[in-house]
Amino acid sequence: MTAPLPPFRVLRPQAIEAAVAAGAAPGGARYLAGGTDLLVNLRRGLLAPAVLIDLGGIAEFADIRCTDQRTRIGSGVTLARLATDPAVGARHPALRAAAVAVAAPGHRNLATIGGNLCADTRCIYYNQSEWWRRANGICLKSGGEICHVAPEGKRCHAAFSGDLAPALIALDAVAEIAGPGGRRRIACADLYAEDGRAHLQLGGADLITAIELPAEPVRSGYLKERVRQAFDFPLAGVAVALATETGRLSMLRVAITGTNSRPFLVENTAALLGRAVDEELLGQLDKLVQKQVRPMRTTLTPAGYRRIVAAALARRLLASLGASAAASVA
């Protein structure tokens, strides 16, 4: 059962610094780009901001630039043309593959990039409606006292399901953010905190107007494993990104989203770099990704599948990726 949405004001500033001078402003306002996170969440009773900033008429976070050096995105790119512009497809496969996978083709054609990047962390005792919510006890990210996931402990476990923020962490790329001190860059690994109430390290008027990648070749994917398999949030989700040189790993970077309350880049895959990809390595990666991932009872899935799951993605990615360098050199 969800609620009328509660009363608000909806701005439609036509440039980005306008935007931010909105955001700013007292009172409490959001953000609305494709609104697919946020108005469900407005219906659930989760937020209840004073105004709304529509970005939809700022001309500048609809670009999408390709040079010899970058990819340049901006912020409001919807994820329907992501999954379908060809520069995009052929420089950053993983970033294709995580648009494609994100719900249905009614929700792409809405959604955007930063949208995505930005979505709220959730959890089983968090994404319900206000009565459910109350009769069951106000959890701590709901302003309550008490994690019912972790109840001995002081923070919230609730995840991080975004599917873009893996692939361009892989990726290593780089969001520029405006806010009332000007504009800045941040690498998106350094966008999230491991906290599920606050998991963006934003101020509350920072807005991410563009996502920079480089345009190095690299081989890249992303997989996800959902409840639905045709619309689902992920249990886990795996990018990687690697290069080689004679048949060996140059570069291995391999992040992770759906099991913790950020998405991450695993730590201490530096030790796999020279070798090639085989049974032993791929039996390496299995371990890392088990000892990073830290799911929680945040879904009706078991947290020990969703590990699980997490490093056999992981494995099967990179064994498909290895496999194509080497037929590439053959």
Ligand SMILES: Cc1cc2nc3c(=O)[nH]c(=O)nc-3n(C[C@H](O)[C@H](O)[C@H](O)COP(=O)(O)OP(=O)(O)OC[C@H]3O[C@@H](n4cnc5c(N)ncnc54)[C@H](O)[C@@H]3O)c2cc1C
Second form
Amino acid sequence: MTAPLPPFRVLRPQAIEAAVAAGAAPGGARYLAGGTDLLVNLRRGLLAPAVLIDLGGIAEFADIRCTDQRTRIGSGVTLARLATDPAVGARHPALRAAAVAVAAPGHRNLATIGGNLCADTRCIYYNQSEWWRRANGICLKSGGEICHVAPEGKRCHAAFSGDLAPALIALDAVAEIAGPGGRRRIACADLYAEDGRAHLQLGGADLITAIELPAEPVRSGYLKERVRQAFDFPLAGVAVALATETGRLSMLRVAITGTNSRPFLVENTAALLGRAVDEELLGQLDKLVQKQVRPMRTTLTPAGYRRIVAAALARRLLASLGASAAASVA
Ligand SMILES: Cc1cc2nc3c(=O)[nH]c(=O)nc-3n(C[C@H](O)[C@H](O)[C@H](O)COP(=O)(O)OP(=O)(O)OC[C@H]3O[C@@H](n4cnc5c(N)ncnc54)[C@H](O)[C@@H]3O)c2cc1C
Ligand code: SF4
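Swap state to the form predicted in complex with the ligand from the form predicted on its own:
Complete assembly follows, chain above in first position.
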């Protein structure tokens, strides 16, 4: 059962400064990009800001610029465009693969890179209509007293399930932010916190204006597993970026989504550098991933399965990227 949208005013600023100023509107404000996450959540009564700030009027948000040093992608670039832009595909295969893997074509035509990075965390006890949540007991994330997933604890374990973040983290991307205090840059890896209620390290009026990626070529890819292959959020999603020298790993970044309240860079992969991608190394990566993911009972799919899936995807992706690197020097 869907409820009507709550009342709100819509502003359509033409400049970044005006958008940030509107972000401090009384009664609460939210940026509206493609709306494919936000409008669903509004309809479910998960939030009720007084003002929506439509970002569609800010022309520079739609730019993609490629130089010898970097790729700069405006935060309003749609996932459909990311999935088909030849330069993005050639330079950053993981980003292209992640964009193609988000939802369905209709969503990707509207959904943006900025909105994907800032999408809310998800849980089967939260992404429900208001009457369902009331009938089953309002949980911490909706302002209640208890977490149904981990009733002993005091934190929300809702999972971040955006597909683009792990690709951008693995590719060492940086987000440009405009906020009330001016402009700043944050590594995409540092945008998030392990808290399902407050997973973004951004203030309410902070606006992602663009993403920058180093242009230096690295091999990269993204794989996700989902219940419905046609379109679905990831049970787990893994991005890998690597470089090799004389058949040995000289750089390796592995990032994961769907299992924790934040997408994160797998730690301690430095121990795998200087080695060839073989079964022993893949087994070590499998262990690192299984140790670091923290899936909880936030989806209908068991947490233990999501842990194994994350490790299997990491293993599979590293094996295939390693094999293509080896083939290119043979
Ligand atoms: C049926 C369905 C299936 C889906 N499947 C997937 C999936 O498989 N993978 C996946 O990743 N997502 C999925 N989604 C979620 C959603 O479609 C995507 O995450 C999408 O990329 C969100 O982008 P958007 O531009 O529509 O964001 P919006 O809905 O407009 O915004 C999302 C959030 O980001 C904030 N925001 C937007 N732009 C900015 C900005 N520039 N700076 C700061 N904050 C900003 C908004 O205020 C809001 O809080 C699915 C959604 C639906 C309805
Ligand atoms: S993890 Fe707990 S607090 Fe968070 S949304 Fe789920 S039930 Fe609610």
